[in-house]
Amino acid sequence: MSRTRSKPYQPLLLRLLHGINALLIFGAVITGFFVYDSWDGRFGRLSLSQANRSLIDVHGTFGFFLFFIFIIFFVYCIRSGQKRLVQSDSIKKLTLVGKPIWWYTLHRIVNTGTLVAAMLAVVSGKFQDENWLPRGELNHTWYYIHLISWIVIVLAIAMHLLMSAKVGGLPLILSMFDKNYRPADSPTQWFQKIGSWLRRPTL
């Protein structure tokens, strides 16, 4: 397939793995507010909705999902997306400030805090027990760290698409809703590349 030199390319399996964890974090994450909404609200609400064991449900379903995609998107992002997390000369890069590395390494800092973000409210979520807000107990640790891990996972998605703005602007964005693919993405392949993914030692 052709295309040009200049438009960013995403690799196909990346796109679709990070399009579907964003969907369900999105889901979850709107969930999750009215879920607090209407069940708590003690920080503040909006009583946008009324207490309803359905939207604890609804949020229990996203949040089932998300944590086997989020597995995946993980290994992936560990195995095959490194240059995009985290490198081990990033914080001497830090001191480089507004020169363009300086920005691609914010941008690597961010993504990495993004997917940590979205490992806190996964992991918390699964600690959570449905029935602690009909019996009206919230005082629970784990609901706790779940309702910060609220808040860290909208800030983290706040400023994840900000910097991508900033590094590579709307082409960059658009990128990961293109369609076309190079014949060595080609979902063939995908067994193959996750069968190496497994084998690779980790650094």
Contents of the next structure:
Amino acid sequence: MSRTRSKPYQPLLLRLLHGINALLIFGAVITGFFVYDSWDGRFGRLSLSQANRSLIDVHGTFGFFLFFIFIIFFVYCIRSGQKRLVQSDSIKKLTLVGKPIWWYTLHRIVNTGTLVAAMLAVVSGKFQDENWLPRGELNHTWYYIHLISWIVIVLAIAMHLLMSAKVGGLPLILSMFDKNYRPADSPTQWFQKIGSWLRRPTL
Ligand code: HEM
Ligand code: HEM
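Next, give the form predicted together with ligand HEM, keeping in mind that what was shown is the form predicted alone.
Okay, now the whole complex, with that chain kicking things off.
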């Protein structure tokens, strides 16, 4: 979170997981659009590509890797990144309209919304069948849920970027892509932390 004047710092593990997760989601959003545009197109189409099975395979591959990365990112967010998500007093703070804390609260709610939107896309993706579209089966409930999840995640990411820009500006956005890390945040420390967690696991 951005603090007055000091440069925002994001834990290295967050930057890594968030970055890989975001790349895979962008890949799934783009290839998912191509799949819809070529095989379906009932709600409007750009006809950018021909219906072809390898498009579905490429999308499925993004989805396949995203599934695992998303689970790890999700666990990180609800455990170590908890303070960037919705808080128990968020509703109360939403009454302080226009104050800085109001924007931070909205930012955390939007972060949580983005996480939930991604979960909807990933879970509904798992219920897709790669043969539905080639067989012309366009009316499966899970397919509609998956299509809706495309719109939801695109809107959520747009809000997420706007809110990040609003509360922390460019320094906050760039902090998510910074290559430097503090010594205490070094990957060598992760093994120690995992080791001590394994000796005394806490949920
Ligand atoms: C209009 C948009 C979309 C369409 C038409 C679409 C279509 C499909 C189809 C046909 C499959 C089955 C592919 C296969 O099993 O090989 C699939 C799987 C999947 N999709 Fe999408 N998708 C869309 C958007 C998205 C988005 C936005 C995400 C995530 C952010 C996503 C994540 C997944 C996942 C996780 C799978 C499961 C892959 C697996 O493990 O087998 N999809 N999608
Ligand atoms: C290039 C695109 C993106 C940028 C620039 C970006 C930027 C950021 C920034 C700056 C933060 C830190 C907020 C803070 O410290 O207050 C953040 C956190 C977060 N972002 Fe993104 N984000 C992007 C894409 C995504 C995507 C695709 C997702 C999908 C799930 C996502 C989910 C999250 C979540 C859940 C958090 C909170 C993490 C935590 O709980 O520790 N972001 N993002």
